[in-house]
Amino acid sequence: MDKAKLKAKLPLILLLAFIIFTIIFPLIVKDRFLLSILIEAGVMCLFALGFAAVFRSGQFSLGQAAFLAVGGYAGALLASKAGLPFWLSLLGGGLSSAIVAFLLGIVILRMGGLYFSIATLALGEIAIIIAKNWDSVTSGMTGIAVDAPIVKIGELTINFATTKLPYYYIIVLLVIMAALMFWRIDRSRLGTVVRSVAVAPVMSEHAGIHLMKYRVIMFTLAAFVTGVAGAFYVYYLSWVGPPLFSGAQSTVALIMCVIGGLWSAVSGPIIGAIIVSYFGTMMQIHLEGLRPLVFGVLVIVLIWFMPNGLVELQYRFPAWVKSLFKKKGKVPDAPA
């Protein structure tokens, strides 16, 4: 195989690659605090990939969490008042969301810019008094509980009361389906028209294009796959209620882009929702009250030598490793 070849076909080694890892790693690491920290990273994973693309299509999103909690919400009252089971509460909150994000696209989607953001803003921070004061449907700061899921799938009884495993593979499998999903989106005629959207918005609607169409289609989808995310979030806590969401979380999901890649559609915020809920954890526990701070700081480092996200690895490591072997081979000159 020539090298063109095999490096049209690396992304999809790499990938396959990623999913063998992920399959086989808690049958080798058996490490319960791992197994949650990863489970937790995952469903960041899903919420980092919903900021991307809502920011890809040109819109700065500060109020994303509200649809992780509108997801939450609508997945525990599905699953506690109306008896759904695990799959169709999963479902459940991510068209919640959506539909809450189709309804409120279309008006707030129309300012643009600097005040869609302070609107989004303002959402979530409505989405968060809603839950703390209806307290007929959300039960105020009380909250709601959850039952463990119980899935049969023929004869087999999985009790997800007893292990972490099924949540595990669950969430690889929801992250894997969204990546594929926006990875698609992005080579697709939606993708391009999106990012020209976002690039040269003026430009686009010269062209014939209807701004507010694509913008609305990737703010829901970006709401489908949060709100499946915060149903499933409830899930694995068993518990839901106003302090699981607040405006910060937000914040962390731009974080975790600007790490991974804040213009990458799928690698950046993966890499990014990894990283940041692995160390951002172990900070917490190692340093207690220094984690703002620290974290503060690895990010402006990193921005500082990286300004496009640690997916610029993928082009800065080959050339790292050529010109070292470079440097190896040179031949000095001559003393004269």
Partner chain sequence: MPPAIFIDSLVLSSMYILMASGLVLVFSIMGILNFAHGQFYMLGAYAIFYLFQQAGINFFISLALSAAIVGFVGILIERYIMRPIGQPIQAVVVTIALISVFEGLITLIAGPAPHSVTSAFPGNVDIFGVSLSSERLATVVIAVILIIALYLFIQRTRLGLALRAAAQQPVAAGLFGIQVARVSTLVMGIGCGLAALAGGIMAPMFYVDPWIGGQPLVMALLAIVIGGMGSLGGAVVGGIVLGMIGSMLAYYIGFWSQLISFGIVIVILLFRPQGLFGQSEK
The other form holds:
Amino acid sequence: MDKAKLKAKLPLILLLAFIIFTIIFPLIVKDRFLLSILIEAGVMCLFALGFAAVFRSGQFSLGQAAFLAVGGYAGALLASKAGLPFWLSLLGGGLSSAIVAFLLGIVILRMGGLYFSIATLALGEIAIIIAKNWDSVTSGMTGIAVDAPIVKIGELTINFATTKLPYYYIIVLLVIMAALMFWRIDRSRLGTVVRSVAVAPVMSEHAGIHLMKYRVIMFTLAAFVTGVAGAFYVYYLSWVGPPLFSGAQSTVALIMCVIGGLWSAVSGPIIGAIIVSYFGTMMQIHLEGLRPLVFGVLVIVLIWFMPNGLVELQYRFPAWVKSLFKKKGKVPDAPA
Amino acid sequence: MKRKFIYIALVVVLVLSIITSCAAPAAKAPAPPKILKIGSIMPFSGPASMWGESIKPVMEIYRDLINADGGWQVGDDKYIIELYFADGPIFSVQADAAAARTLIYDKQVSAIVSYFGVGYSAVAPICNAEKVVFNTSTISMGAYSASREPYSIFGFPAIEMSINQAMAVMQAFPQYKTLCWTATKGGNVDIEKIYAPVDEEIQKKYGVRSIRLYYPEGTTNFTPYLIKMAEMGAEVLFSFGTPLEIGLMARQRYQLGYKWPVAANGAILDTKIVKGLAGSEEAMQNICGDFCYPWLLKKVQIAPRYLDMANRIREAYKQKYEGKEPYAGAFGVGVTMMGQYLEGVRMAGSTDPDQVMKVLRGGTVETFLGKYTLSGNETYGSPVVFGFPCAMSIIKGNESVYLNEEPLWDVDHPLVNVTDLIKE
Amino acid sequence: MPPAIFIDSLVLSSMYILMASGLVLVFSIMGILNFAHGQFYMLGAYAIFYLFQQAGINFFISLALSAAIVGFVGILIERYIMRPIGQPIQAVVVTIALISVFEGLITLIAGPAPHSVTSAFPGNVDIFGVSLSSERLATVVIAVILIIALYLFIQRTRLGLALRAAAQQPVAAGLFGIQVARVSTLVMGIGCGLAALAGGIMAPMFYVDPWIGGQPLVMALLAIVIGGMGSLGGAVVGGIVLGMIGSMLAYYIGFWSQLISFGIVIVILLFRPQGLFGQSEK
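Form predicted alone done, so how does the form predicted together with its partner chain look?
Full assembly next; the chain just shown is listed first.
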């Protein structure tokens, strides 16, 4: 009885332990390079969460990087031209991205399946062309510089220029918030409907579900999260410009989601994003020219052994441990 | 009991050996040599890796030669130079920023030199927060601000030099009067914004008419653009494209029956590769490119010690790579930009970044390519770098030979706001 | 309009058509988009470089050999990587990972420097008093022959019939004795072989380096949605439209033609969400 209760609460305990670990981690390990990788991994977490949300509504977007760009440019413009404070610029980046996604979504989400994918691919390319050539707003390749924010909370003043630590805590907070949101949605009635729209669109339509409505909802929500990530990223790099948002990033989001595990709304993308950003950066530093080959082979091997992603380990690992103990059990226990 | 004794003995031996191994060198060694760590971000993976691979060995030979002489003289000390490279595929800003972080946080370099990628604006904040001198090309100045980025210098005039390069070519072909500038639209160099305002001055000073045409990024088929250029009256092309694009342009113009000289603002990589891209020896004739060999310059005066060093680098390179000439661009960006920083350290008599910057900003330094005057605070609106030779080569037969030179030391340069200079 | 532009647009169109038809074939049978299709184009170009340029084998034999070799690579990948993995979305990610694998492998083997292939058809020819590059004319002719051969194969042979049946009704086709698994292996081979042919005939005209596959893939993707997925006719129309934009329109409006190629996809899909000739897909 007690044991069963404990077992049921185990994931929650593990999750809390993990969150506490992420919070105290940079205080113990004072490696600034690692910190910078983790911050970028956090941005990629938000990006992958957005991608997964769209994917779970049955659509496969190849242009998610465009929403990163919209959020990034909106955040940068709000901060540098309108002089909005940090938090409001983040929100503004997310909202403008969501508005663009809503307006585009009600038009392009009518296209099913791969037509939608290619349309988003084309939109992503168009977004980069616009960013490069709309000089009066985006300043072309010059881009827009964003000053590091100085946040005042009561007596406390945090200058983001001197330390990157605040960025870390903010991105951890943002990831937790986004994860909670998508987790709640996944557990709610909305989540069930969205899944049915994805898995059986025709049946859902016969059951009276308005497909477009749910697709647009998920597309807009995902774009909001991606836009916030874009605005945050621009603050972190203190600059925004077209080279930041190449179309290849959208496929990287797909790789992250599949490696982490597509069938979990939250943990899969987060795990995948952290693993891919960490090892991707490490490989770039240490392998140089060999990186593409090793990266590609590793992805294929991972998918080969764990087609359902790393989240599968939570079932496989206990089974593996159990099998270890069983083998040991055959040998009579030595007296202590 | 016996076993316990063995354990204790083992531990004692281990501890003793650790102590002695730590103590031994400390007792013997004299004062350790001072070390100056320099980093460089270059492409070693991806389509641009050819550049990284051909510039890196030349920089390494320069480092070895300095160290063989006992180090770099700074004040009363000699510094041994350590050179670290990190892979930045130069089209990916994120990767370049990550490369800068490893160089600064892990290797603790005091300068990052010879950068020619597009990620200036992402790399500069990392360098400036850590007081690391960042010597970069003007090609990706991004949203540069002198007050926010006090440790950035622009040691390579990628933007400014192009006018002089183009004019060097035009003067070598006095029969041609119309120059077509071409680049990708929205690419690294916005030729409309930068060069269109000086069309009239170029016309007045050199008698050259300028036209412009853009092509989309990733173009391999230039035929429609070349036909359009011909209709617009182009006689000479000046391109900001990659070596691949230059080669394909040359090939397709030849197929269309045009014999225009095609000039590139970068150095010609390797005539063998160019010949391949152009398709035939006839098609690659009259391809012009930057030509930064110190021993071949005619109008620029180079300090004897640098000319001497350049020759030593050339000899060492030829010895190491079976008689091959080093890549011309390695002198343009590679060792020259590394040398600018070293010269700054020598003149400041210290490796302290603030003092180095005091000397370098607006200062004049000797380099492999003559005297450079780096931009100062006042001219940072247009960070022109004076002194670049802007020498051009031309492909004749199977070889790339000297064509002409139009050094960038002229204050009448159309891109420079002269009033800024007077203020200084 | 100068006649060279017309030939030029045909060259571009034939490259896009060959790429798009391979992509469409694989998609119609296996239900996945092969994102590594551009890298098979690159492999084909390298095969021509080694066979024709280095070993000096006849151009047409080299073309056939390169298609066979690359097609065989495609078959191996389908049989030993894609089929065991099974699920479509994972298979798509595998094709994305294959992009890096092929690019990395070729960089390792052949180096990052670009190579070139001498033209098998040098010089210019005069047609009705207009001088045209014979290399470009030959490319168009070869491509047209290949496309007609592909059409005849699909429409007129028993294998082609099995292929069409497996694409339309895989279950029913299986009941009628068509081994759908074997058909998809074969189709992967043919699709990759087509990409290799496209790479092979384009190699002498442009250059060969490990990253040349990216651009043709994007254009092929656009071409198949313009025409409509799952129809070879659609791929042909899409390829012609994009070729004309990339060349004729580029001549008139220059740089902005690129924006039009992306924009036209969205415009067409707005009015016909299943492409010009495709069937609706929810």
